[in-house]
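What follows is a single chain, given as structure tokens, in the form predicted on its own.
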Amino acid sequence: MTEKKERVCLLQGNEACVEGALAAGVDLFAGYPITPATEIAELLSQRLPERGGSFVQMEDELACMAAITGASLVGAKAMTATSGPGFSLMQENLGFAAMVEAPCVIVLVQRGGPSTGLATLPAQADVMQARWGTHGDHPVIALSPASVRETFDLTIAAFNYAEKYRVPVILLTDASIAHLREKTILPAPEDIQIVNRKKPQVSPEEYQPYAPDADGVPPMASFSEGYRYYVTGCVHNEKGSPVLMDPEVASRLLTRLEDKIKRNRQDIIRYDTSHVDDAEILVFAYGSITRPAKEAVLKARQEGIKAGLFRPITIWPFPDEEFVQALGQAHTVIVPEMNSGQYAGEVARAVCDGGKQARVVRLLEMGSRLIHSDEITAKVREVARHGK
């Protein structure tokens, strides 16, 4: 028997994502410099070409989105990556790639904003632009690493994510993640789990590139393959022909979209929890705020202090079910993020449709600074002092 050959490396955030993206069979790559992102394009510019794939910096992030988007339609595994000024401009390609189904990976580095802001430093302030920035309803995956080794195995589920549901999908990492080094061992590659997209069954004269299997989502054809059919950003039937005056055709497509996410969120939903048991004050962090919330847990478990951890890893879909129930009999959630309180928002929004009575604190940092689990810790103390 031959052995399984994993890899023990010393890795940095964003190599890790370059492994990932590899391991995962990227063919393309379309970038523009950007810190703290730039090494991801960096090292793809050598290591993808070295496997017979492509990679093109474009004039900006504008053109970086739309060409994995059209990447995506002639059948490539198509990724960019970027941080929070280049994640704006990507926005209305962004809503174009989600209304015509075409799975693509977007990596978004967050960095202090708005604007240029703090360029080299960390942020959690763009949550929210991950699941809102472009207009109008749609469909996405974001995923949140905590570590390096979690940054591989996150880029891989983004691409498996994004092929099986034609969806973009954003894996939101920052800038502490990105360019934190940790050892790291990678599986050896016949233990990861590749997922490639549906092809149709039918012949190029049956096929409807919009008409859904019973998941929701519709087989995909490539423009190489010798099906034709007409690709639009406008609402469209299910022959893709653009149909612009009737609402039952609109609702039908944008309600489908959205729905193919809801109904596999089962498998879509990641998230980890420790000492929830019987944790009267929970701890809600995802990111690099999961390091420090650990620790703070840890020390106030050592006080008596029955605390315990929620982490989202898929930040979203939000996991509401998944929460609600950590929650349990907890009469507090403390929210550390690196922004004005963007996810604690939905953290209450939560608890008051799970039909809680916890209230939320929130332990903000708006100046691009790590929370320190001594912040945390002292306020897990001050919340139990107080009580409910």
The other form holds:
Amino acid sequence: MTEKKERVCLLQGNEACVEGALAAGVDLFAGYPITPATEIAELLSQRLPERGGSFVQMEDELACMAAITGASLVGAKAMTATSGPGFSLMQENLGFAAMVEAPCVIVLVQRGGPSTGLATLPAQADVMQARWGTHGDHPVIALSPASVRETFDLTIAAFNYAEKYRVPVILLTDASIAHLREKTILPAPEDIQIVNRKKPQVSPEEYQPYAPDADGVPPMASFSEGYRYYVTGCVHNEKGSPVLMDPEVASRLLTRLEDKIKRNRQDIIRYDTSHVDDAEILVFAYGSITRPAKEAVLKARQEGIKAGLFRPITIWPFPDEEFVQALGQAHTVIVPEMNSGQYAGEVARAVCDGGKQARVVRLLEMGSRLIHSDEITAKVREVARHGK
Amino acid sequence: MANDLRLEEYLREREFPTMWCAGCGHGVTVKGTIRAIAKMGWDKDDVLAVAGIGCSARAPAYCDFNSIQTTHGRAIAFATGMKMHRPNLHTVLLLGDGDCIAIGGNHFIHGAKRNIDLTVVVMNNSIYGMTGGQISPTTPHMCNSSTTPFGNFEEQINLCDIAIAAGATYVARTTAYHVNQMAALIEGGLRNKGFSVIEVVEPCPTGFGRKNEFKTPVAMYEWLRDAAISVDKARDLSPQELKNKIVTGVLHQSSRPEFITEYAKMSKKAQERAKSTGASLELMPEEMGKFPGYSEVRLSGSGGQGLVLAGIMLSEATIKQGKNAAHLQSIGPEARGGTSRSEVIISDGEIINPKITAPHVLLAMTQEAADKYCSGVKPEGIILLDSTFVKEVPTAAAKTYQYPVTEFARDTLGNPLVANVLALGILARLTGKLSVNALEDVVRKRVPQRVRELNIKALWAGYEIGKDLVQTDA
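Instead of the form predicted on its own shown above, give the structure for the form predicted together with the partner chain, please.
Once more the chain from above appears, this time first in line as the rest of the complex follows.
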């Protein structure tokens, strides 16, 4: 027996998400049944009441997002979980949460779309919905795990970022990671770092609910703690009062919302690389496709092809600088993804913005089949054969 | 009671002037709500005022409570999350008619269904005022609006009837003219421990009155005064006589378990019963080292045969044997039937890409599964076919065993549902690598108590069957 209470278990992706949420201190979960995310609701319907937390199955996903945002404003760490169709319904109140800076976590287990699509099969079709699904401009943080253990870690990270920066954070998984089970060693609770939202240091009379600290984030008083203020989805000033006809106030608010993420990007951007130092061909993969991509890169290396892997863990904001640095002198980027090239477009933009010349090759899967490592290897070989 | 009220103590005057038109009923209803709250003697810190979108939505801004304007129609859903986390907050919703019963109708119904302790004051002015006077669900028949140039041919909705039908425990109606009754009825709602609805019929001189022959705001208040009839008097009137009347008073009051209270009871029980979850999978040193470096196992059949659970147990048993394991499941949308595939990868090292290429072991429990997967098994591998269902044996390079697994489970063990564990027992022996002791340990943990012993019996029965199969083969 080890001194610290690490736990060895066989865990499913969705189960790891639940364990992560509990470790992060989730207080309330509002959900609505949807494949392939339902296990998260089922498990929390037991685990939350068992520890005095709140679980509620709402009437639809609009209500789920509303309930967690409301709970967040009264001090809860709150979460919901859904798939593409439900996420579409959440957009309205996701925008509200971003506007009123309510920390919350949305787990989005992607499945084949559009519409009802393929309920039980994986896809990466909501990458852009996660970024631009709501009306208007607002920042978002989205994290994409590639393993069960990482689902655990990133669920905790999602709560921590939400609390630290007062933003909705999206955990972007998919049916294949969600339903995959892996031998997982969960860390001892004392080894897990937890972040809680900062509270006001001033009296209720002096408190301005939307006056930021130097980091761009306003301290957050929860309702019921003696700080009575007004929360609105309208453009508002530092006091929280709606100001509807003043471009200065609107611009100041919306710029700050973007800036609080931009200026803290070093803390937010997570990524992983392998074999990039001398890579001529860079495979750019995320989420579940990371696994076959890694296998393909190893195989290409065995064949003497200078291939490398860049994997964004933070999907939004896009890791521009880190990617461009990893790109180095590579002449081609291969982007395998299970959609019509949603993220590849962003990769091409980053290549261009970074002043690079690399070609972006798309390897796309629209039928919800997991992209096989052999397909990626074949593409790497083909590119290697043709050179630049 | 109004004489004692120091209204200014409850108002957030820095937000004044209000955005409401002269003659609007919203200010009247806000005052009625404040009077009721003052009567309750609640601390302002303990009061939560929630609104949606529309003219009504600005109401919480003018009140010095914990105030929030949410999105259109969703106020009840926001309040549900808030109230769950902070049950001590006295929560009052100030909703418009469209906000409450058009776009918010589903949340309204479910709030009433849950009988959650929220007090919903519906400021019903029969129109969408902020957007310029379009019909709402409560616009009376043949009234004019900016989207019914030929008159409103739809019948109006009765939101109080809906609230009652959906399970609200306090439902009342009044008008913006009847200010004392309004305060008293809202107070009744605040006192009710459950979902309370107070509909206040209000004038909208700008959006409704002008288009419907109310020349002045005063004319609208006179209409409210004259159309109102108490619920007692209304009882003796026919539907025809009640046409165009506004029935006021407490329409419904009942007693029913309240959501937050019931949740707390359930949670308390759950906390008492809570078991520590997730014991670590301890290694069984005496069972280690039996597997080669890397193996793939495919369990296939149809939904309901317990193959996913079998795959999980197999994975956990190998972890106890010191291996790394990954489990993949592929199931169709059907809850029962359809095809089902449960696959296990067993490895000494990191499983870089959890994908089955050519399994070393295959279990097929339907003909379809056998036809589909037998040929893909590695030549040096092992196939077990459940001959209860697999009548035609597909050609395969791998060593193939047949046994009526489900039939034995059903007829000899008395329950076809243990076929999955029986098959694991057989596979343990056929492969010679999977520890049956480790499996027993896992089955004990995973299977519910009422069928635990039966499953363990099935596991060991399978192991014996496996012995026979190997001997017969030899």
